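Have a look below at one chain only, the form predicted on its own, in structure tokens format.
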Amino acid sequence: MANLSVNLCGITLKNPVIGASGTVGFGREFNELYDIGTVGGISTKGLTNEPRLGNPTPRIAESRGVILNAVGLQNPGVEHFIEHDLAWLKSTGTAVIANVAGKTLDDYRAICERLDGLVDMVELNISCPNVKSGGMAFGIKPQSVEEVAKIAKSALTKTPLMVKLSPNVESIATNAKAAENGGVDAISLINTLTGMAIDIERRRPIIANNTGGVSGAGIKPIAVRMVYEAAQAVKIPVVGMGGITCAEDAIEFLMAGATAVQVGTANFTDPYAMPKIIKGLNEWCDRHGVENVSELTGVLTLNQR
């Protein structure tokens, strides 16, 4: 059997395969299914430093091959995740990322300095509005990246910090090297696309909120491009993610330069997605004769033009 465990700043992986913020809660559904602590790690739903509600229904929608969701970062808070969840998710042994958003950089400062020390890592949701700059996200310009990256970063002075990068920018390298300007140990990516779908019969956009982040198999080689680009920018880790189903997309991803993936989407529809892609990883490396999984990163070698 090769050996599937990864570094990833520091943190050893059991395996690349993380499952996704935002689809596999905090670990405890999935558990009931298999033991989550055979997964190499967990990205935790996005957390607040209050409780949150979310988005009003209908906030997912369903389309060829893809996703839409608006769910509004619902969550119960993070002061409830240290006290209910956090223990009970690392006696699991997987890896645990609190995955955190804010409105402001005060935010990001405070759920930050909150974790730190408590948790293996945190990953930046950096595709929330910030409020105090007419509400554009924190991750489309690269000098918000840097910002948020530099207040984040100076909080945390235990726990690695990863950066998740929104795909809606004019170039992913460039805010991929401005997350690295920041200081931070990491980045991930990508986040969901933007987009919509339309009830033609009622004339109007499905999801209440009217757009909606786009995931699932339909968008895998645009995640694996920008993977592609931002690993070439960057000399930090990169986790790469965007419609991954199966073992040869996590390969596409490592390949394309990626330490680690993480699985989202493909949860929803098979549940036990992340144990048949690890599973999948082992044979393939075996029938290759990779006695080690971390060698396939960046092994890419483009065609010649």
Ligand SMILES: Cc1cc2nc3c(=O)[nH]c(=O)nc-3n(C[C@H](O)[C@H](O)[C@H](O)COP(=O)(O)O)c2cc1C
Second form
Amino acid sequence: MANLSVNLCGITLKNPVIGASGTVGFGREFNELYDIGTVGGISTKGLTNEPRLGNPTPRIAESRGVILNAVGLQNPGVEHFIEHDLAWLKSTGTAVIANVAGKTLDDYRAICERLDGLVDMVELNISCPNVKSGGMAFGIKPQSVEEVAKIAKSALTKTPLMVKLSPNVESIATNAKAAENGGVDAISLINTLTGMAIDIERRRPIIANNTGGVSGAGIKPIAVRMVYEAAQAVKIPVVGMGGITCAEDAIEFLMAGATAVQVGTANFTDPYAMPKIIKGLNEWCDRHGVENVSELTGVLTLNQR
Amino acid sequence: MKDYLATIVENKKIANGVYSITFRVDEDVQVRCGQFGEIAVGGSHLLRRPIAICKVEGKHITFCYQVKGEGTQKLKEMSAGAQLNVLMPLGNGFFVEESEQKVALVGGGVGIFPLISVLRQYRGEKQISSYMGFRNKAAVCMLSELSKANKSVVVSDDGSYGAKMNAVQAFEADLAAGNRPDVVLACGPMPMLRALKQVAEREGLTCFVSLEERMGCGIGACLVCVCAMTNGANARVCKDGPVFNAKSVEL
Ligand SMILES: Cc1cc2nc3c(=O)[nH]c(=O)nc-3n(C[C@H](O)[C@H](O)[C@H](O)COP(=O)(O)OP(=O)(O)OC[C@H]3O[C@@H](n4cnc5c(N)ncnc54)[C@H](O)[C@@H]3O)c2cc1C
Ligand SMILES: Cc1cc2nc3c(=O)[nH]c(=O)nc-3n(C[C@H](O)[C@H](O)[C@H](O)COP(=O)(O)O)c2cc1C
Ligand code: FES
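Show the form predicted in complex with this ligand, please, the one above being the form predicted on its own.
In what comes next, the whole complex appears, and the chain from above leads the way.
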């Protein structure tokens, strides 16, 4: 039995596997299949100050090895989450990471103030590609990444802050650094890559929103590269995600510099993906004489060129 | 709800482009009519395919599917002995109240398959009239199952089998002849459901429809599969549905 626990800027996760925002809701449905408390953390569906209905359907499409989604941040609003889901989710024993989005800097400030001290961590979504006002405007330019990070950080006096970076940018390293300069405690990446899939019979995009965020197994090499570049650029912890399907995938991210990982699309392919990854991590560590999974973070050595 | 490692027992053609696949699982599965399974076709297909559970006989579960795209094509090519993951049973299913004795089933295309499960669950107990519409004669299937209804009307769009009309028209004709049900249960293409909803409203009939939507998780977590409710909220087709009272959803 390897020690799978990791320390993510002061909070202890029982293992480095976190359910990625938008794929596991608030944990209740997956808890019908297995004890969600066995997962290191749950990043909630992106929360906004007010409830949102999201985009029209179809909201999802498939392309070989990946999926595209444009849910458009449908959520019941932060108050509803606090009232109906938070206490339950906490009681399961998983770390509660509130993923939040907004249109304006004031939105981000207000939602962070509301959640301060209530959750284990806040994950700032400044990278949703599926709504005009999903914060991606803040996620592109390094200056605005830093600005929104600063404002969110100042609104959070008790709860650590993580910023989720968009891959749809010029330089992931520059944006990672900008977030760090903004004073955040950790960064997570990658959010989805913007894509399109076309129904050639109808000569129209499959997704009602036309474009959607690409995720799933096929994006993993891009995500690993970006996690590596971001981890090289900052001193704060990095949470890696993008296409993780099995324990070996998760280990790639750890080696590239991640302290913990998130699992998204794989939960759709196999609803038991997360418990399997946790079990697989333990077995891999045992086979390789790794006592603490945290030893794997950043062990990558580049080839000499 | 559980993810079963299911072994294919039989996978056979039952009509033009339509196949029936029977799986064996390791335990008896409790299924309500109208519930569905999410079938993992594997490989580069990261999303599972939602398919209505058509028949349950102990550890044997049968789904009927039309070959549409890559996933169902792949399913069609699989042979007995192969194993697939099937997450089931999912969704709410159809429910007939004790007070409702006369049940009308209105189905079009692949929409007939969840209604076959209704027929199997309630036959003997309720008085069932079935109105099923197919594109043409080559698409007609499940006749032996349908014949177990108290009344079975089968029609086709082109008149090559039964009368030339759709299932809603067949239902309306019988309604006009005085055969009025206590509840109508329906599944089929959206235009058909829309037309049926209008008939039900006009006639003051209680009507439940089973909807289709593209899905992510299939269990209610991702909010990918929503439909608009008449009260302005969204409902999840996979978890709150797929069966809805027609008057509560925007069609
Ligand atoms: C609750 C429910 C019950 C269903 N029951 C049946 C049934 O009994 N028999 C049957 O033949 N079909 C049924 N369908 C439709 C069936 O899910 C699709 O025809 C099938 O998913 C197409 O997959 P594909 O790989 O062939 O197509 P592709 O176009 O390759 O599929 C790509 C993606 O889109 C999804 N998709 C495409 N069309 C639909 C659709 N109409 N509804 C939902 N998802 C879709 C697929 O699941 C997949 O994720 C049902 C759908 C739902 C939602
Ligand atoms: C259906 C769906 C909904 C998502 N919703 C959100 C969201 O609300 N907020 C967010 O930050 N990321 C959201 N994401 C992005 C994921 O959290 C994750 O960053 C991305 O999917 C890459 O990981 P994966 O390849 O493991 O899925 C969503 C992804 C999917 C597939
Ligand atoms: S498919 Fe995920 S909520 Fe319905």
